[in-house]
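In structure tokens, one chain follows: the form predicted alone.
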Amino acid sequence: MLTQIAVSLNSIANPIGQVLLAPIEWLPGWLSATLIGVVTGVLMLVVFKYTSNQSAIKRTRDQIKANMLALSLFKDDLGVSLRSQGRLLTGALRLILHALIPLAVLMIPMILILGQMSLWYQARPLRIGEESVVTVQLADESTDAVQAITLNTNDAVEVIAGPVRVSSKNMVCWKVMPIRDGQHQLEFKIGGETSLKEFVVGGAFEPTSQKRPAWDWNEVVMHPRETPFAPDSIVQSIEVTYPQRDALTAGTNNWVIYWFVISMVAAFVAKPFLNVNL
């Protein structure tokens, strides 16, 4: 059920992400990553404002300030200090509780946004002449398919080596090299069944799906672009190794850290202008 929900959400997020994130293709990486961080940070702040109990948060913050002032004024009074410290801890716990509903509301949109961003920043497309490894994972019960599966050749990809068949892991690998720019499809055949995998060659910034996932909600969330294989499919997943993107702000894995920092900074800068209590 979780996998089906993830697939349904991706079917909505993919076309929206394709339109809204299209400027990434022609903007510098640092600029697009910064703009996305700022916009999502402000949007998260707005959602937090309208899904949280702002008056209760304000009262709790006022109580925390009052107890901090009591600690400063009556630091020589052990009883007052202990009571104030206890109230500070209670106030901090209340703030956490007040944030739970907004965080629950924000969780799914943020997961979808990060999934869409990963298509642009986590890896870069292959360039003509760069070698890559394509790995097909087959179902556990399909040992005969390891010997039967084939990769159809086309005018966009040249097979350099393989197939290497690892029967113990139900896995088959090929080493390939792109020979033409564009978004292509790798075609695999087992008997009468055909399985496709997107293969991207070309520009610096294009959405790049590293894996067509199995029917598993975790993989579907991590690799949202392509339709997952059905639970009863002989082929369970197909993965292409793409080069890492080297950039401090929009590079492989770095983009997540940069997005988080920029979105938090944007939210705190916008907080007084939007009159939000956090």
Given for the second form:
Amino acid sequence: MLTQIAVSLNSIANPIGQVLLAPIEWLPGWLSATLIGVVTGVLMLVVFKYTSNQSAIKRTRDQIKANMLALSLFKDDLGVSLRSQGRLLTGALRLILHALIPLAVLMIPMILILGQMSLWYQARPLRIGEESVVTVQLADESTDAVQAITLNTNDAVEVIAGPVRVSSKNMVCWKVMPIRDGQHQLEFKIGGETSLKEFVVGGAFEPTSQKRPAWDWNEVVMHPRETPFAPDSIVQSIEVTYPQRDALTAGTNNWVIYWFVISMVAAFVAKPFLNVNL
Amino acid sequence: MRDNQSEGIVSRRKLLTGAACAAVAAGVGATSYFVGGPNRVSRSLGKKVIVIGIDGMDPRLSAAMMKAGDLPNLAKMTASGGFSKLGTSIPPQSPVAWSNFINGSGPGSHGIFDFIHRHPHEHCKPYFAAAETLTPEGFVEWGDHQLQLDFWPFNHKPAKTVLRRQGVPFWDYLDAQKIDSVFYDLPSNYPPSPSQYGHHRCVSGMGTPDMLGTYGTYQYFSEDTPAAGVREGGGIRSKLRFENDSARATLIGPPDSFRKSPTPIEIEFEVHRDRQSDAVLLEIQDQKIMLQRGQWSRWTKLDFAISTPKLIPNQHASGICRFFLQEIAPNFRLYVTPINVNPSDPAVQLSEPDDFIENVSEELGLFYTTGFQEDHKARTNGVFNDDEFRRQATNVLEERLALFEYAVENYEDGLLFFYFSSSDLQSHIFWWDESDGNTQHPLISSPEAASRFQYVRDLYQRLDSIIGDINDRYSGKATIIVMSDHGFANFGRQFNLNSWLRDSGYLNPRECTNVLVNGDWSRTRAYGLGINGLYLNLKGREADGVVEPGEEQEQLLRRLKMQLESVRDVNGNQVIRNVYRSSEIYAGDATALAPDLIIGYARGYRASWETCLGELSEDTLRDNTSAWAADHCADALEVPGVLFCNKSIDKTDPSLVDVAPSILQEFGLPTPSTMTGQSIYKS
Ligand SMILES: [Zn+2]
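Can I have the other form now, the form predicted in complex with its partner chain, not the form predicted alone?
The next block holds the full complex; its first chain is the one shown before.
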């Protein structure tokens, strides 16, 4: 059920992402990462404004201010002081409660946006001649499949080692080397069935899906681009190791941190202009 | 060389450091715009001096090959400039020799007399001479951990490695004059000495440890290793047990240093083999590495999590290694290089300034950072055969050549020093010169020995072509010096100095197997330690000294010298050519740890493997049956190095200590009073 939802959401997010994030291909990494951070930060703020109870938040904030004032004015009066401190705490709690609805509304789009961004920033495409290990994970009950599965070569990729068949893990790996630029498909055959996996070569920035996922919502969220394998498929998932992208802003793993920082900064800068209470 | 193994380790520290650096840099930039930035402009004034250090390059072989037309570029250099033997250090061991080069003065100035020194007060406990790790002082306990807090009010002293080389390195004089100097893989400079004025940069070479704190510890996994594993000098062997063609293995990492009783940090990995396709898959820290038989992996990053007390986030240290799949079946064999410090994220300082090596790595990717890169231990322990060793040594050379290219591309002016280790470590294994006393290799036939010696010649030719490139590139624009620290000689027979001392009645008891373990100090007057050192058990200096300083000491030294120089091999050959009195050959402030006598072996001979660490054997003289078949720890007069220059060499009998004054003279600086050498050029 969760997986089905994730798959449906991805089917909406993928075409939108493809259009909206297309400029990443020709912008410098730091610029596209910054732009996305700014735009999503401001959008989050706008969503927050219209999904939260702004007047209630403003009221709570005013009360907090009043209690802080009381605290500093009546430092010596233990009773007032304690009461103000209690109110401060409940005020803070209420602020958090007010943020819950907008957070809930924002959560799913945020996950989808991050999923789409990861396709661009988490890894970089292979270059011609650069080796990669491809791993096919097979279903637990299919012990013969480990021996039976084959990888068909084409004019874009060459198998240079393997397969190494790991029967204890129902896993088969090949070492491959790309020989032609482009968005290719690797073709695996088992018992008359063909399974495909995207294989991206060349280009500084291109959507690069590391894994065609299994029927598992978690994996589907992490790897949104390719259709997951059906739960009863012999082939459960196929993974290609792509190189890390070394960059502080738009590089492997770093991009998430950068996005978070930039979107927060953008939201705080935009806050007074959009007249939003946080 | 660039490493592309995908890996899932986030370096948040890097990101934060990067952000902080950017902010600071922006601030400094803005400030210096107004107040005038630090004056880092070089005063080299376009003057260029390039020194290429080729460890162990031999003048006899070079001359013979030049004569045969095999080293055209060096021959050209000789014709237009000069070629000479270069007097080496006493003893001619690399750490001593390169320190002579660095100080422009002898061992009395830098205090390095051998690979190995001893603590005279601590029953002669041996240690590596070039650097020493000091034990920490003081700590606070915290659960299973102990922490050294080096700030007030604790002022604990954490463990620290210090460079033992003393005196003033010649680049300090350049640095003070704002003349740039850059050194790639300089021996005897770990930890790298600091640059006071910021005009000196250096990547440490020989003497730099691996992640285990050793000079290089390979790890070897095979099915035929005994179940308990084997620890041998330079390596660790472990047994692999395959079940269904999958096995689990453990890589030993650096010690978990915050623990009260530090144990090594281990990394588990899985090995899966497929005999049908002749390939193996390694799974280590979320990385998949596939190798075919006979294949090397690229450098692989390893993350070692050093455990810390609760509430303190774990520390991380990054290491790198390469895997070499030697055999798949029936006896699976996998070699793993020593775990090197990662040059892109060094856990210890490898360069001066410390980000220098990171900048190099940004361009070149990952590479060997330990001091000894050619794994001679794997060869002598039988983990490698000759071909495998040569293959690994070639990997090293390829990396060095890429680094050399980087060095030249990033060089503007001032001094450029670049070091090649290949000629030394390949010669130790492949050198056998039958024309040198017409001797028979103790292990292999003459044709075999000759074909291996050809590898050394091939290497000389390769280096010659590199020198040709540099000469073409800088002809008329730079002074170019090609030099080596010593030459080479066959090492067919080994001499156990301690056994000889025992047989001559100087070392007791008779059944002693190691002077440091079961020697009787009250009845021992002299002992050997290190490759060329002989020490008296001197009263007042050694913990249980018995030899009275003064007359007794003097007589004993004279007698030992005379007796040692008259030692003869079974065929009547002289074994020891010269015995030097250190009081006669060393002068300076750093002589305290010098041996009393330095043994200068005749060509063909060297100290035995056992005697270097105080061990005794039954025989005094025997064949050297190690794969390490050639050496240079002989008499200095037997193994001079080479000196080539594209300018004429005016000094007769130039020696290692003369190179630094010559370099200084090229930059218009006088020879400082700390140096005993003299310029090789007319002033
Ligand atoms: Zn050597």
